[in-house]
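Just the one chain here, the form predicted alone, laid out as structure tokens.
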Amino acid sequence: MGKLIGIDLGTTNSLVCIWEDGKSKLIPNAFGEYLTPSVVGFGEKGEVFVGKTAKERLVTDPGNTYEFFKRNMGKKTHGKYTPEELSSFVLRSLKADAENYLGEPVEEAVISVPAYFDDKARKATKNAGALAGLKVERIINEPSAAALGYLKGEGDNNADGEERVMLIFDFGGGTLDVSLVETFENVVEIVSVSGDNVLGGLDFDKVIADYFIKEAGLDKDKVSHQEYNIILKASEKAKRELTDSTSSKIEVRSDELSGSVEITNKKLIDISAPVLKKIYKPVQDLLRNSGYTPESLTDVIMVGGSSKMPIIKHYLEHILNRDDICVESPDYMIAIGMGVYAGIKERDDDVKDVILTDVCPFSMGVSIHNPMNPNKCLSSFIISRNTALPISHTQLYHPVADKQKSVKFEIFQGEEYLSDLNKTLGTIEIKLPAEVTTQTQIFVTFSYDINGILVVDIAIPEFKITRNKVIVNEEIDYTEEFIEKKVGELNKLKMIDRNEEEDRQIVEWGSRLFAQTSGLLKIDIEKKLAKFQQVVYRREDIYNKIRLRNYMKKYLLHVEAMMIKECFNFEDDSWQDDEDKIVDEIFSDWEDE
């Protein structure tokens, strides 16, 4: 069997690591980076660019590009692609470039969720998993794997054995999840999940860009949708910039608008107030249901992107009253804690006798007659949230009334009083005998195991009669047949060679720039990068192409640095060294072959 990879499928970006020499290793993807954006986009040739590439094209081909879709796995959609189908193309990549790194086929994975997604988004995840040629025989709640990656997967935290409870605060770009976590010794035990699968740092994103829009006296209804993909790019480059400055500049050019607003983190905390009021509800109804308090913590952990936003960690300080709250590796402690998992999987000596435990995020049951209301029926809860994986419980039910002809059960997910609040699985309906009275027995069994599979047993021993099913959504319980035919259909579109990453990806990145910029700033990107792809697709000569590629990123990255000042010198060299130079004079003489 081929080495087993695990793999962060995060909303903004991914990664993929491994266990190796008794650690867990990050892997690199083309551009030498290990967090791959997880966006997805499609060439008018049938091509497919995913992650940094990808990304240069939402503005020049937003309605081709897609990000985000994470929070709509499971969900349907009626876009082109459904969200598994686009996740599907980062796990290629990822697994694409796991294969380059170990140098053989990878064939299994295991994938992190968040811990409050629910059953079919969980089932989403391992369908596209499947959709990209790999066995998803395990999904992790991200938090347990931010659990794993903290106290083993570097330098082994939890050495000294001592027992802890933690709370790990995991905030990323579209998703927060909050666990409550037990440890001891080789034990890692999840006590209670809460959390918002529709927060993350897109809000904020989001935010500074209505503020500048505002700010700017711009029609928020006469933006185009290629006006806010510049907008809100430039809203995350100005997010970043607060995480190690007080203030910075929210800058916007290009031939439709053109811009600059000043922010502050003081101000970032205002007009954010809605938002961080959202984070406060899943932290204190994780306190409230694990009977902790902030006090009893041994450990405030804070991962994912997100949580290098210095308002974050000031407001969970607030919330928690605490000053000792620790921000670990925030954008990789979950993939690494994926290749602790990799490695328990693959049962390595090193962490071989590692015991994770989980919990079920959502209550589950099933609706009873309501005698105050006869047309809203009540829930009835068999599994409650935060019980400890596998479980299997019964619950005892009786006819409402003799000689009924029939009992259905509708099965749901959720915390509601009323059954038609929350999130219907599935029903099963029975024909009851003649003889049935208010007395009969009816026992329910609901099997409920650590891959968020569950299976109903129906049992009315006076008559001998059971019924059995396990509930899956045909809509994305995906038969073998299906996915053989859906494999074929998307390998027709051809997802970009890797040694060619590069230099698409500084060709998008110079189309971008094209499309933002004006005047005699505009010709000289557009003569550059028709020049850079003459040279590039058709000379073999390496070192030069090399040499040509340094030479564009430096001068796309001045670009953007003399568009923020709007002004643009081109008898200005200082950005380039003797060596770009020379590249310069050989650039601007080399003829088409």
Ligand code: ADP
Second form
Amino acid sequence: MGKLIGIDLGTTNSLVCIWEDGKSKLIPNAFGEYLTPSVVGFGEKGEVFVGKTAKERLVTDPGNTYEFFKRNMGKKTHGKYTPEELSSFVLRSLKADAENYLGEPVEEAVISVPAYFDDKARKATKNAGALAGLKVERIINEPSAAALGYLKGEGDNNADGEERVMLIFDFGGGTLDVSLVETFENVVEIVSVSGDNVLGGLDFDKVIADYFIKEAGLDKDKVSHQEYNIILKASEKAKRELTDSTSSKIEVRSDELSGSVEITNKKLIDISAPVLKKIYKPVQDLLRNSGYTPESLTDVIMVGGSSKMPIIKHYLEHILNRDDICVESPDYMIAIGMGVYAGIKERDDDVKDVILTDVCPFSMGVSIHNPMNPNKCLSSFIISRNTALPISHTQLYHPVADKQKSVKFEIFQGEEYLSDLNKTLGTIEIKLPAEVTTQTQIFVTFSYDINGILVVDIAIPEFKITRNKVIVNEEIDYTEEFIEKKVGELNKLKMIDRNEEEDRQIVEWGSRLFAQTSGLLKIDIEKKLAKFQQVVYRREDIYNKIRLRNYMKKYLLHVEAMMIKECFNFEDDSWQDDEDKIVDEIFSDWEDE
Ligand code: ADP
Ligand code: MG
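Right, the form predicted alone is done, so what does the form predicted in complex with the named molecule look like?
Now the complete complex, all chains and molecules, led by this one.
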């Protein structure tokens, strides 16, 4: 059997991990990096760009570049593409990285999703796997994966089997998910989930961008979409720099726009107060719903890229009144946990089996008579939101009147008090015998499992009546035929070969800097880029290719550094070593090509 891979398919970044030599091991992409940005772009000739290369195109070709599609999983499409299709390209790229690392084909995967993902979004994630040629063995909740990574990432020795109550605070690029996870021996159970799915690192980028626009004296309404993206990118960079230092600069230099604004962590707290405040509610809700106090938690674990922000950790320390919050490999923890689960699935002896429980992300029940207003039925909840799955629960009902002719149960999902406002899943109507009274007992049992199948059993023992209905949540499983057809279509688009990835990224990177600079520097970038492309695409000479690649990377890094210093000095060759000087000469010899 081939290797099983564990995937953290994130909104902003995705990772792939395997279980190897008794521990979880992250797999690098073509750039030797573990994070692959969840960005997909399409070129004019049917090329597909994924990750770092695609990210450059957010600035140069925003119309054909897509990000944040995970938010719409199982919902709406992005332009011509469904989130499943876009995700499948990210998965293909991760699959290729794993295959390159392992030296053999990979066909099976486990993928993590947010705990609040509904059945539709989970199925869509599985379908994305199918489109990428991966059989998805199981969908795992991100907080469960984080807990597994934390407890068993280095093998079973790390786990003491003691009972733990962990608060997992997952702060990513566009979402905040807070979960309460209990673990005991081999059981990992999500007790409760809460969060804000429109709150993330991007909100801080926007706050910083607005600050830049204001401080640089720009008119926000006159800033174009492309310019705003450039400012946003510079803002994110400044935000990251604030992780390790108290102040940083938002630097923007392009044709129409330039400026430099200093920012400190203190200032960031000031300007982002409305965003920071939003963190409080989900944390508070979670504790209230689960009945735990901050002191009673055994571990508070921060994961996700935005957890690296010092101001977030301080804020959380403050609201939980704790000084032992763990921020350990926040970028990787979920992926590490997925690697652990891959090991469990492979039945590796180094890691014992665990039982992962899922939670029901919504409530379900039946509508009942409303004595105050017979036209508006009330909701009677049978399975409440956040209960661990699988679950089976029975509730007792009575007819409203003696000799009632029939009872009708409308089955719904949702949280509304008035039944009409919830989503109807089906109805069951039962004719009643004439002897029925208001004392007659009607038992309604709901059983629900992780596959999204609801079984409703109704029993009226007095008259030996039983009824049963199986409700499969909205069917969106792809058929074999559909997958084949779709894969055929997607295959027509050309994924960049892993070996060419670096060159493509250099070209996209150069194109972005070209777009962001002006004057002589712009011309210089263009010239070098054109030559680089000539060499890369036309010459077979591997040796020179590698030399040029290294040269270009150093050059572009230099340009980026110079842009920040606001002046570009062509005489300054401090970035070049002897080898680069030789390459520089080679470059000038190719003038006439
Ligand atoms: P997701 O779960 O949405 O895929 P990640 O967990 O990868 O996202 O987090 C991405 C977010 O983390 C981005 O908003 C990014 O700006 C932010 N981030 C990454 N590194 C840092 C850092 N050093 N300081 C502050 N924010 C960071
Ligand atoms: Mg994440």
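Note that this is a predicted model, so its numbers are computed, not measured. Superpose the two forms; the largest set of C-alphas matching within 1.5 Å is the rigid core. Residue numbers count along the first chain shown, from 1.
With the core superposed, P433 shows a C-alpha displacement of at least 2 Å between these two forms.
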